[in-house]
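The chain that follows stands alone, in the form predicted on its own, written as structure tokens.
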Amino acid sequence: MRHVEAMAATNRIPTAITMVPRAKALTSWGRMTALGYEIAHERLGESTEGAALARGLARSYGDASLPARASDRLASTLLADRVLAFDPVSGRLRAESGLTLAELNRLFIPRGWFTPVSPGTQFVTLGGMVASDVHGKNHHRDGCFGAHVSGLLVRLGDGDLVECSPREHSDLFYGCIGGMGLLGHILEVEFQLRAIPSPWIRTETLRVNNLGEFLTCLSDAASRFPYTMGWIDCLARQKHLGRGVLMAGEWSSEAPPGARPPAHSLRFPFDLPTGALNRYTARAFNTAFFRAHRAGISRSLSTPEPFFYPLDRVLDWNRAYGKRGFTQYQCVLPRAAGPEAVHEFLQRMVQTQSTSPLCVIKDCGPEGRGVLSFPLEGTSIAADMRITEETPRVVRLLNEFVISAGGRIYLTKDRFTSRRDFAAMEPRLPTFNALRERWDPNRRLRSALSQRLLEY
């Protein structure tokens, strides 16, 4: 693999060293907080030594990036964001784990390369993409991000540095893929970029009238497009249950004449009052959004930002849920459970009346090899919920159905699932626990999530 000097020159070379001298409140994207120490250092080989957890932009919604104890030290990866090597022929890239997807896109899309899998925001780091084994609109074809990773440099809980891959320490490698940072601090990531013919996406949008129609259209679009997903009006009932908008796309070989770069992002200026985003305002938004899309198919060309990252256009959009914050319930229901299971789940979600304007449905392909990776072949549904006194009960009710259907939840978005529910929905848990016993027997690596779901 050849090093690219020009690439290093454009990539930010961090020099600052920041140390937080005392415990402070650390926050997740869902605005959950916990006390702990966080140290940012450009040399992860030093800052991760003795750390309980590493974290990047803290975009996990719940407690995955938060310390288990107020005395725990976290290593921020954000100053370690260098591109270490890139082969312009094969597209193989190696970088430090703090490199953000936004920076990766800025560097490589103009050069004709794109990440093989992208989540719904580009404000994540490579380390976080591995730890969550993120999935995207192309999971039905390309699986999770971990399927395209060929090597990791990991610092273990005992301080050792280990290079792992599908051939070398493969159990550690697949444990780290989707392992929520609990088997080792991820210092470097090597993976395969995808060649793209242009920085433009050919998109197709279709308004859909109910869930049965949606599942059929989603399956049809998945056979024709590499990228598919849908927005659902999760407050619509009866014959309108599951109505929404299906979006599909593929890279275009041509740029439109007179094309302009996307507009700059806006910033959400303040916290909305608690309760401002409720089922009444959500219902009004959902109805307006659904009717804003005309019946039939609409086709257009799009840049990657509005297609892959529509919410990134409004920075700090999590402030719309107020200071109490929010969670996102994301589950996947196996194909074997049939469309009846998706219908029943959506009905239960509607009955809770706790969901927001953001509800997404996606088609998932076969289960990946990451020991705790989220997706399995079936249908994924995700919905934001503002935090109320009722939220834990709603999560229990939804978990009850997901477990009965043979599904599971996405840990990166979770905040309220109990240890008992997690064990009931996760047959791979004994395998993961055995890996922790082998690679971190003293449980030096931990998070608030591991304390909640794994006892330590």
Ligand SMILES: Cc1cc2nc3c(=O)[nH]c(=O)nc-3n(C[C@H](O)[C@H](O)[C@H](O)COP(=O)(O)OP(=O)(O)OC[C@H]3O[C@@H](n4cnc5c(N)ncnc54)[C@H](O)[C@@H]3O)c2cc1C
Second form
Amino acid sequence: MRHVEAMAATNRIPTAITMVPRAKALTSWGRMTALGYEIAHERLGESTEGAALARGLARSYGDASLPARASDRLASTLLADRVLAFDPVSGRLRAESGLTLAELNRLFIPRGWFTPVSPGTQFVTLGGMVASDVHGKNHHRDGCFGAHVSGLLVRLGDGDLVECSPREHSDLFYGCIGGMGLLGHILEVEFQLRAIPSPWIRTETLRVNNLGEFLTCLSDAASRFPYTMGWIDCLARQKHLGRGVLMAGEWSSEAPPGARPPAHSLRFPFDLPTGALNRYTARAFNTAFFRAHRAGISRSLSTPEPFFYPLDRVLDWNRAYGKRGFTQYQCVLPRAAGPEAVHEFLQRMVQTQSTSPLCVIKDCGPEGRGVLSFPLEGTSIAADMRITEETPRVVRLLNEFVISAGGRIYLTKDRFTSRRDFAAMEPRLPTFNALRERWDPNRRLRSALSQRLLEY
Ligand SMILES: Cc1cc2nc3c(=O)[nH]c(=O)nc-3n(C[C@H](O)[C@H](O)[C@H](O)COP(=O)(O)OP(=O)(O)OC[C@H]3O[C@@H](n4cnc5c(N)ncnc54)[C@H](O)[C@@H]3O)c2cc1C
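Compare with the form predicted on its own: the form predicted together with this ligand:
Shown next: the complete complex, the earlier chain at its head.
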């Protein structure tokens, strides 16, 4: 790879070294908290030494980015956010793991490049994208982010620095992809950007009346578009079960005349009282959202923000769930289980009456090579749930069905799955445990999630 320095100069210059000397409550996106220490340092090579876990913007919903013990120290990657090298011919980029996707987009979309895979928020770091092996609207075509990563610089639990890739220490490389920070702290990430013809996306939106129609339309859209996803009204029942709105898109080679810049973000101003977002308010929202879309197909040109990151327009929207917080249940059901399994799952989820307005359905392509990567070929369904006394029971019920259908849940969104359920849905667990045994035999790396699901 040809190294050039031009981009580094345009990056934010890291300023202070921030020390957090006392244990404090660290929070995740679902508003779960755990006591621990967090240190942010522009020299990640130093702050990761002796750290139990690295974390980025803490956009994982549950306990993946939280410490296992109050005495554990976490290395925040946020001050280590430099672009280290970029080849403008091939689009190969190497950057520190604290670089955010928002900053990457700001730097590269105007230059005609986009991340090969994007999650539904740009407030994530490269390290978080690798550790969760994030998937996007193009999973059916392009797989997860890890499929586009060619090298990682990793600090192991015992302090050693290791460069790994599909050719060098490949077991560590594929273990770190989707490995939830448990095999090593990722210091640098090298990956391939995608050339885009313009910063505009040609979109098609389609209102769909029920689940059967949805699955057919998703599969049809997936054959025509690189990006697809659907919103489902998860409170509609019987003949309306699975009604919703399907969105598909592709990069456009033309910009619209007199194009407007994207709208600014709003900030969610306060915590809603617990219970404000309930079955009734959710039903009103869902019905209004469904009816806001005309029957049939609508076509338009969109900028990347509303198309890829609609939720980012309201900053801190997690406050809408009140101080008790929320979780997201996201599972994937294998294609082999058939559309009946998706139907049955949705029916069970609707019956629990536990979900909020946000329910997303996606078409997933083949399983990737990350040892614990989430997606497998089939259908993924994700729904936010406000936390109540009932939530652990609901998660157990849904897990039961997912296990029987041969599916699995997404670790970065999870908070309530038990060790037993995880082992039952994860045939790759022994391989991952063997990797931990090899690369971190003393279990210096751990998180609240590893404590819950892997015993340490
Ligand atoms: C609104 C919203 C939409 C989302 N949409 C999607 C989606 O469409 N697809 C999808 O796949 N995900 C999605 N996510 C989940 C999100 O992409 C992941 O949780 C991502 O990992 C968050 O990045 P982060 O930098 O905040 O990581 P954190 O939450 O800080 O950390 C997540 C995990 O990565 C580990 N980690 C972070 N940095 C490093 C590092 N440098 N080295 C080693 N380990 C590290 C942490 O230890 C932790 O286990 C969404 C999240 C939100 C809030």
